[in-house]
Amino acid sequence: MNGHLEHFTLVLFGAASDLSSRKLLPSLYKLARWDQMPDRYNIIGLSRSPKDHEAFRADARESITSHVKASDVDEGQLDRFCRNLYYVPADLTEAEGYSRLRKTIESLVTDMPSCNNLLFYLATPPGLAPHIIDNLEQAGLGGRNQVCSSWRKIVVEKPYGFDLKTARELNAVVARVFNEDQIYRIDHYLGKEPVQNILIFRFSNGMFEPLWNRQFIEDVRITIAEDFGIRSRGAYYEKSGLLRDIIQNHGLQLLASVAMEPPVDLSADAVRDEKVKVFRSLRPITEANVREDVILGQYEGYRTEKDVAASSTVETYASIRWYIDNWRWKGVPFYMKAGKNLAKRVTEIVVTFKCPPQNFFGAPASCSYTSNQIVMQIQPDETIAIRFGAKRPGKDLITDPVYMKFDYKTSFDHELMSAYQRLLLDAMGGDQTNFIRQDAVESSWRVIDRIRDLISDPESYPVHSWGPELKQ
């Protein structure tokens, strides 16, 4: 077991939500499988459905052998992880189900029930999570609340708000009852390795780092792209949109890693700082701007999907043509393109650089066929590329384009933590880097909410499209 972790209690609030089974279980066991857990750790659960500790052990171990695949599932192992789990049946909402949650905290650790280390996991709908807080501050749970050398945490998972008025509204729930360094806010896209890669390979690379600026980048394109629509997500969908499901967070945070200024240091705060910097540096979207630098869309055939409104106008769509006014990158656009039911299943980052001064080599004219590229894929394949010009074969010199891409399946052989595993154990072990702070939360709803004070009638595209383009 992992000797540098604490022991601890997990309290998995909405532990028979989607989230849990497909993602939080599965990964805390394969944690517990790779001897990342402590020595001793209790994880609890607590949703309305009435069952026990067997029943939900029962319940984790389907999800597990569902989720994970046959080679890492080892019956030994799994026996001793579900030993360890625990159930609580409760109404969020109501007091009654936390004041069972902590006798059945103290039960668990019964040599000091009274200096436990928490982390609470909210796994639920954003609505419940005000409910959560406030009853686990009445409990005697809450952050501010914790005696002893014990610590407390607790992670909320996105959305953060649906807009800026509510996610100040959340964050001043939280901060009541939570301090900020107990705070972990989580896009699970930061725990993806080819997302913590950006800052390694930019800052650590010799060859790249002197030509990330204005003066050497013509354009940076971020795509997030599904070949699926909403599938049963309509309810959702219809108070969320794209803007808020993916782009506030994924979309913004991608940016972010691409374009912020090297850390002081690798703390978490230094870290997030430069992040906050280009949220802070983004050029406003204003009435003058809105139609030339974003389009929104909605695919074919949405406005019939269940629970979808017959006259909906919300999009599955947005290209969004960004640009970042500081010192490296005044003048560049960043492009950044999401939706659903578009042409295939990518999410990649393209670095273009500017072309030579003078192209010698044969047709075409523009260097646009050859340009250096730096092309990050993050799904579905973690890979690395960089694409520049060679000669074509043959007593003619005219170039071609070519790659050479690093690819992480091939060129390691262990297996990579998913992006839950690695921010789980952020998390146990008090690493906030990878999780989003409140300034951020702020910064990135104050642009969203602007462009979505500015145009609400999105365009309709084709299905498996790439969807309404901008004007270059």
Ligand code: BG6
The other form holds:
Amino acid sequence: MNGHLEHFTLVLFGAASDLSSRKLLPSLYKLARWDQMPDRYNIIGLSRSPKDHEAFRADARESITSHVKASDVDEGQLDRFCRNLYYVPADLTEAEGYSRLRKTIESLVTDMPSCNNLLFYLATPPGLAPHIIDNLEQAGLGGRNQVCSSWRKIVVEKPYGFDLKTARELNAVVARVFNEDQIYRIDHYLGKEPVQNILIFRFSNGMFEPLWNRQFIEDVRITIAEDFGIRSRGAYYEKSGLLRDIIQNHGLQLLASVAMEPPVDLSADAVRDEKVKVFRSLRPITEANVREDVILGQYEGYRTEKDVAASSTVETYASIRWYIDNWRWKGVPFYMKAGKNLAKRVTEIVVTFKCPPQNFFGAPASCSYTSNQIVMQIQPDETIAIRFGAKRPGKDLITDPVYMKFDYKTSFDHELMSAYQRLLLDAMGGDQTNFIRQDAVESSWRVIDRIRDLISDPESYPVHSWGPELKQ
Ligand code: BG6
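Can you swap the form predicted on its own for the form predicted together with 6-O-phosphono-beta-D-glucopyranose?
After this comes the whole thing, all chains and molecules, with the earlier chain placed first.
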């Protein structure tokens, strides 16, 4: 049991969604399994289908056992967890379900029914958010309806709108009913342990940060590659495309973590202030440079995927050269490549350092062959490797690249928490550091909208290739 957390009720909108069954319920169970939940908590699932608490518990049990490792399933713990689950059938666009929700909440916490800590989680399609939020307010469950010293928070899943305009509209809806300090906009990349480690790697060590700038760094390459297609998400992808699905959020958040200045302290706002500054310093992509700095791609066969238009021009790949116009980074290219159906699944950040001023070792010691690199792999492995040149054994002075490697698996004895476990825990505990503030949402949409206005003709690329390359 986690003694730091107060008892609360989590209200899960979209309890039957893919996200709930694959990620949220298994993560909540794992938190309970490893004693990270408070002694009293309730989880109320809402979705359209009529079922009772017992049927919801059975469904949740099924989701959990199919998505967590068999060794993590402890029948006793699972029974106890499932006893905390409740279900309210509701059409989320209608007020009626919300009064049932309110009654259910009150019946669960009978000692001080109106002093319940409430965490609302929107695992629902974006179009439902305005209905949910209005109805919560009508039912007296909005953030500003809060009474006593209890708390109310809302977790909003991406996408936060589809562009700057709709992101602002969505925010206006949420912000009417919840204050910014009650709003948790989730980007699950920020819950990944190796992503959180970027801050530690950079700012808890004396030896990297002095070199972390335009004087010593040649370029930075961020790759988010997946070796599978859009799966069954044709309808969503047709509206979204990769720029909105991956670059606006995961890609730019990784870039901000690598490029930000040290925060003045570790408060949520200090860290997020520095990230927003990075977005605001991104050099605008313009008509003059878009063809040079951006390539979009679409994998062969995308147009025959289910729910995809036969003439679709939606991108499933993007390669972008960003520049950050500030004192630290001026002139250093940040290459970002992300795509579906690429050669392999890997997310990594490679920082390449400039060559020494003079190279007097024999071939093949060309600079790019041995240049110093820091390779932070986020997945599938969680590693950091440092590449440097070493003398090849033998009589000649020839340099070969070698690596020093840190691996989470071998250096630590802990099992890594999943991104959702970590972020749920942060939301319960009230830590917003790894959630996106509205100004970051807006500044990242601004740069993505600009690209989308300027380029919309993806090149076709073969499945399991590396996609079209930018000219270097
Ligand atoms: C989601 C995207 O946000 O992230 C998906 O909508 C993508 O298209 C997924 O596959 C990638 O997440 P992860 O954690 O598997 O890298």
